[in-house]
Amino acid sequence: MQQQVASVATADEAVAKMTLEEEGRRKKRLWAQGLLGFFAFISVGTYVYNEYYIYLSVYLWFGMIYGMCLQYGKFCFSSAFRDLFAIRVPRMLVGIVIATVLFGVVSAPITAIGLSTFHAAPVSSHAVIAGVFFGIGMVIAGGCASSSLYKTGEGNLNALIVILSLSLTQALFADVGGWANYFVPEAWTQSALEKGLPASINVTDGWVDQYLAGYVWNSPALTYAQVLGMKTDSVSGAFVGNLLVGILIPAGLLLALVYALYWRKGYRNKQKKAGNVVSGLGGELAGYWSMIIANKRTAIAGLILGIACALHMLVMQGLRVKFGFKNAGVLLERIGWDYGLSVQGTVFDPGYWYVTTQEAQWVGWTLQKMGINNMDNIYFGFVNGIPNPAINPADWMSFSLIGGAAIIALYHDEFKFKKPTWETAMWSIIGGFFMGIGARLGLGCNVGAFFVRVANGDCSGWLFGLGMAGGAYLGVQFFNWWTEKKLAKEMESCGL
């Protein structure tokens, strides 16, 4: 008899249980409905005050896919080379470069008809070395740019932690002086000088002003259609230069590269496993094949990932067309949102894809209203202007990938607080802190200098991308030696 009470008992409890959870799986998906009512709210509320505002909201409802599919698909580039050099685990750097490669196959006909808003970044060393230092900051801080934003979407407040410091340490970066002039070669002085900027651009004072327009701005900007001697919106230079020889070619070859290093004897053992061994070269394809679809939640996301932000491009180049400007700073002064504006009356408005520059701009918004002047430099006040975050429409894309993050998140139940400790806090400032350096060093991040310039075909982006491999790789053998250090310590501790 007590069992059977017990047993009811039991049942009771587990029932009470499955009921309590279903009803935490109800809220978060009320929770989820509620922000997606809440952004097509703003799109809506702010397009029926000023139609100008479409423009906006077009970088909102982006960003909301942008962030659907990293947390749908765990897209994270720290996460694919901490996996591929410490555990041999070569399943998201696969579904990177498959997404990559898809951007690119949508984008080429964009960019044929003359309609891509994407523009090529000058090519030198300067990408491999900022690459470097950008690959040891995300994997010491557990994450890159982007797969921080959609993280603080999951509520992993470290994620926020890093993208804190990320942003600070771009906005105080962008505008350093004194002391560091003195590692400014004069050739990168006499060069700035020459280009006649503004009187407003104190560009003498600035080491990052010095490296841009005394050294960076000489490098050509380059595609690799401008390389065989095609022009880059033309179908010719298009899809031969830009996609087969930018994107297919060696992407095709770094993924046999990791197939052959990462992937095959596993696969062959399990062959051998199940007694089924095909040798050959379709053996080879099988094994090849089984890389490629591995992940196919990743390889899904990343499908639709590359086909929306080709289409991104085409619609941003659109409403330029329909309003007749070319930079969203004519927008905003056309609302009257005139503060902050650059020198040149632009804004930061790439047109697509972009990660870390509107972050920064948070920051110098912030310092500039604190009546520290962020103006004088050429990173915000000559080319990119530090608009209020609620008008800039940058901001709106980075805003919305949290919220697209969140959404899915909350329907699948995987959104959870997760406080940092002490120690996670510190990893996460020092690597949001190299992730900065790299970011201003590479005029981007692991979006804006590999992944979209890669699928468009910028001769810069595989090269960021090698630095960024190679940083990573440090940053993995770092962890390793402290990991090691630590436990000895521990051990010694407990005598043992």
Given for the second form:
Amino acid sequence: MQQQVASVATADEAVAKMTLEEEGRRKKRLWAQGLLGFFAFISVGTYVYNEYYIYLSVYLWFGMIYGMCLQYGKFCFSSAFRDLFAIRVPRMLVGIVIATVLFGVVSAPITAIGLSTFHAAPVSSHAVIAGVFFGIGMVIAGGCASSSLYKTGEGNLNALIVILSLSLTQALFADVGGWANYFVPEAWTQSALEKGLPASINVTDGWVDQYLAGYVWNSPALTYAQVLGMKTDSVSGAFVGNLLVGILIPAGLLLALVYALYWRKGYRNKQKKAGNVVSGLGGELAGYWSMIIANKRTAIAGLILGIACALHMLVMQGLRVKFGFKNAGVLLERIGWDYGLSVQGTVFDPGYWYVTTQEAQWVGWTLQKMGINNMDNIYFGFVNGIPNPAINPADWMSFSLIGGAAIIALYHDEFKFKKPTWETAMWSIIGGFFMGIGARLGLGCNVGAFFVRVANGDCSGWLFGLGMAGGAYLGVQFFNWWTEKKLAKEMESCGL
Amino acid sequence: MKSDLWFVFAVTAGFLGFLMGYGVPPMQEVGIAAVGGHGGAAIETTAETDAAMEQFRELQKLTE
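Now the other one: the form predicted together with the partner chain, given that the block above is the form predicted alone.
The next block holds the full complex; its first chain is the one shown before.
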């Protein structure tokens, strides 16, 4: 009898727990729908107020797609390299390379017909050095620039700290002058002066200004098509130069290296245990293919990301034709928001997926409002401006990216506020700092300087990736050393 | 729950579809070449590109 009563009570408790869990999930779905409704309201409301706002809505809805894909595919460059170097698991890295290839396949036709909004970046060793800084930072922070955004959407407050640190570092680094000028080579200063920049930029005061105008701008901006003597926006240039030579062959070789070093042994052992014999080229190819399809989720997210990125460029170009401008600075001026435009009347308006510059602009705008002049440098004052974050086109993309990630996380019951500890907050700040330096040196992050550039045949993309891999390796080694040291200390204090 | 998620995708796709319908036809009107593309063999001159862009700017001024 007692046993029966106890089992009934347990069953009641289980039912109550399930009801509570179901209620929790229902609330999360309501929050997700509320977020969707909020973005829809912003889009419709601003469009009704002024047609020009539709340009910002394009960023908003594509940002939402990016956020959804990133969260679904757990698209994280930091995890990719950390898993590879720390525990020898290449799944995420393979998924990211496949996603990059798929983006390249979708971008090629857009480039071939000349509708790509992408511009190649200068190519030199600076991309590798920048990648090293960025790679170290993302491993220390536990997330790259893009994954920190989607993780913020999952309620991870450490990721939010990474974003804040990354943004602040970029804004301060872009403007640092005074004592930092002593570290500028004379040749950079002379070369920067010869560029004839407006007096308001004061190009001789600022390390990054002289680095950009005196060194980076002197390097050629090249695509693989141009290196092979083809026009980038031609069928041969886009498909043979950029896609085949610039993406498919290097990605295939990289994956072959990863297969040989990290996958082959485990695959062969698994097959041996199952009684299968792996021999010859056919066996190796089967193993290679098993590695390619190991992370379907990231690859599917990558395919959708690739299609979205290409469509994004197409729609942006269409609206620029419709409204008759080449940069959103003109649009902001027309709708009466002319504060924070650069000296050329421009704002940051990449026309495709980008992450770090709009984050730096949040801080740049805030500092400017606090009375700290941030418009006397090339980054903000001459190129990107510091418009109000509420009407900054690329900011609409970042906000909605967080929102899109939150919606998917809420639906999949993966949204949870994760409070930082003092230690994790410290790593987030330090990691964000290194990523901020790397992003400004490389003119972009893991998305802008690697993912988008590689997929569009920019020669600097793989260079940044090479540096990023080296930096991530150093970061992993540092963490191994730190963890061992910490463990030894704890064991010592326990008297073991 | 899954049907709810499809509702989210449907709304997102609806907005994206509208934006694409809004943004792509202007390019078709002026021709891909006029916005910097190379859709045809005889439409690569800068003068034609500029003329088409200028025409659009003038139209824009009239509607402002």
